[in-house]
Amino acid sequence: MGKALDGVRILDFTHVQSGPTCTQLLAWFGADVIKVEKAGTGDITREQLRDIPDADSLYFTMLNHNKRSVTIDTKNPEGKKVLETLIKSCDVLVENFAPGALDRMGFSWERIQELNPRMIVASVKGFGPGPYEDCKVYENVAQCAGGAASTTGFDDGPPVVSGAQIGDSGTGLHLALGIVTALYQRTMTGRGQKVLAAMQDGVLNLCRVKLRDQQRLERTGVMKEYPQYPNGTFGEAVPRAGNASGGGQPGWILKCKGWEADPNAYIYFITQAPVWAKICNVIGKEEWATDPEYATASARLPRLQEIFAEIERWTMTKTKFEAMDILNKYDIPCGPILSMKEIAEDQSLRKTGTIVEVDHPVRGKYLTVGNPIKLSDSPTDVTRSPLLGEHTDEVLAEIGYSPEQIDVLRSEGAI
């Protein structure tokens, strides 16, 4: 059948995590993705955080599956031509320099039409048009500019940021989404277009809940959800929440069985209404199904920490997993804090494809994330990442260059 992406061909100007999180996720899903990189160091992911002398580190080979490298000094004027012609050859470029960079290159906007009017040029920047749109950002910079840190952590402490990648990976996803939409319209329209993810507006798509809860507390002056009501103060802006769930279902993480030894012997447990005389009999509070102060959800609001409190009194006699089991037969939502090696460890993961064992020529085996989406008629493979310029040769034959001339290209330092 193929795969979705077939006959799609990227040209990869990117690095470190935001671009090639987009690409890899084109590039599984078929795409013929081509990585240009500079000769000798290639992307700085390689050597960063090396666990292994002189291989690629995980940081790279995480990010960089199915895709093709070419190493290309684009300051040789014969090196500039080269990448004319790939440009002419391919369907979108992708890249996340620091801003202005690409025009720096002699590749604007309005040059790279002149070459191939059906090229779509796709880019991660920090900021979008405004006041910072010059500036430089890293994932943190853009969870706290995103609106993420500000509502993350406990009240009485410090902002926090996540440990999930949402301003790399999480502006990767929607670039990704971009361009597959500007492939689409290219169907109709012929034309090729600029696709823009900043990492502010990504971080902000992903933190909507608290922006609808910052025009709550402008209306309201409380949020009863939240753990300062009803015995605590809400200031001007949306406060952080804790473990609260940030949604109409209360929530919290509550201790287990092991906690004194096991940092995450922990579960998130939700009080959803349409359980609640279930959780009463679970815990064995049969007596609040039917008493006024605790049968209405909205009873339950201004005794939240009273009730996670009595709830974590039942978890603390259970493991995680014996708590998950018996939670789960009365369809009370829940879930266990998971480490990284017991993810590592998840055999079901591995089964679906979601945690994937790869093999490579230096490091050797190594575990990696796998495609989060999957189609049912464009199965994903996750194949290693490439070793620096690896198929130099072999793209630059791809389109039109003899031998002979590649030799000649590698001679004068172009490749």
Second form
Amino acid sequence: MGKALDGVRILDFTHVQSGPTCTQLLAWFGADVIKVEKAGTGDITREQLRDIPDADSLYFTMLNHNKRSVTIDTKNPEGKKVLETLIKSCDVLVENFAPGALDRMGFSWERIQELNPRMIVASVKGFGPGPYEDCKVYENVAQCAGGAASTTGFDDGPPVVSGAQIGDSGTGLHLALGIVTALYQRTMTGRGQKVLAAMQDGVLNLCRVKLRDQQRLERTGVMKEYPQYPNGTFGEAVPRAGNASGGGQPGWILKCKGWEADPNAYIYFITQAPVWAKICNVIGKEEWATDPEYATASARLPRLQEIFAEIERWTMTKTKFEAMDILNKYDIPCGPILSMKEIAEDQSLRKTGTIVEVDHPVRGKYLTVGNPIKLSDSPTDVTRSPLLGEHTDEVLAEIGYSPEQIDVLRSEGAI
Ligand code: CAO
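Any chance you could show the form predicted together with ligand CAO after that form predicted on its own?
Next comes the full complex, and the chain you just saw is listed first.
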């Protein structure tokens, strides 16, 4: 079976996390992704957080599947010529260098357009145009600048960053969508275009509900589904909401059996209004289903803490999986707090290809997260990340270089 992006060639100048997640997705959809790296060192993550000496780190291998690697010195005049040939033969150039680095290499938008007017140039930057546009940015900076940190954590504690890499992988996702959209527009216009995904913007897009709440707060001074209501105070900005649900159905994280020893023996419990009577039955508080103090969603809002404490008395008598089994029978929305160990061992995630075991010639077998997006006509086969420069000769031969020319380039240090 073919792949959705068969025939699309990507010149991949990405490094670290945000850019590589984007090009990895495109590779999984069938694009030929040619990763350009510095000779000798390559993507800095190859050696970061290493768990096996001299083997590419999991940081690198888990973000660079299904790609080819070429090493080119982009500051060497002959290396630049190789890149010019590559630019002419590719559809998309993806980069997440610090602001200005691509221009300093001599590959401005204008120059790239001269070489290939169909080229789409896609960039991740920390910030869009404005006071911070020249800043280098990493994941947590984006989480802080995009509104995630100020709205995450508990009211009596400092801002907290999320384990989910919404700044890096989140922005990579945004960029991937921008790229396929630009490819689609190119089928009509014949022209390439610039695609920019700023990490601050990507995080803010994922924090959309918090900007919603900022405006609700300014209008009403209070948000009744927040844990600050009714006893706490609201300030001028959206406060940290602990584990409250971000939507209209109140939820909280509750202890389950074994919580004293197991840091993840918890369940997320949502008191969804349509199943309120069933919740009352399950926890043995049948009277709450008809008591006007508890029977309606609005009557419950000032009593959420008391209600969750009562539900927790029930969840503490069950393991999180026992509680799930019971609650699911009644269509009560809930979710176990799964540890990474439990996720790694989950057989259903293995079956769907969301968790995949990959073999690597240097590091051996390891687990990775496969393609989370499943296309029925474009199945994903996850293949290992490339060794540094593994495909330099192969790719140069494809764009017309003879073995002798490749030898000369190598002796000049261009590749
Ligand atoms: N050959 C020769 N030189 C190369 C090269 C190659 N193949 N590939 C890259 N380089 C050079 C670049 O030209 C640049 O040189 P100059 O600074 O002289 O122009 C240099 O390597 C370093 O690039 P960089 O500035 O992007 O890298 P850094 O380690 O200093 O910064 C980062 C890293 C991530 C902070 C920065 O790239 C950035 O802000 N990127 C945009 C935002 C982003 O994606 N952040 C997410 C990172 S994941 O947490």
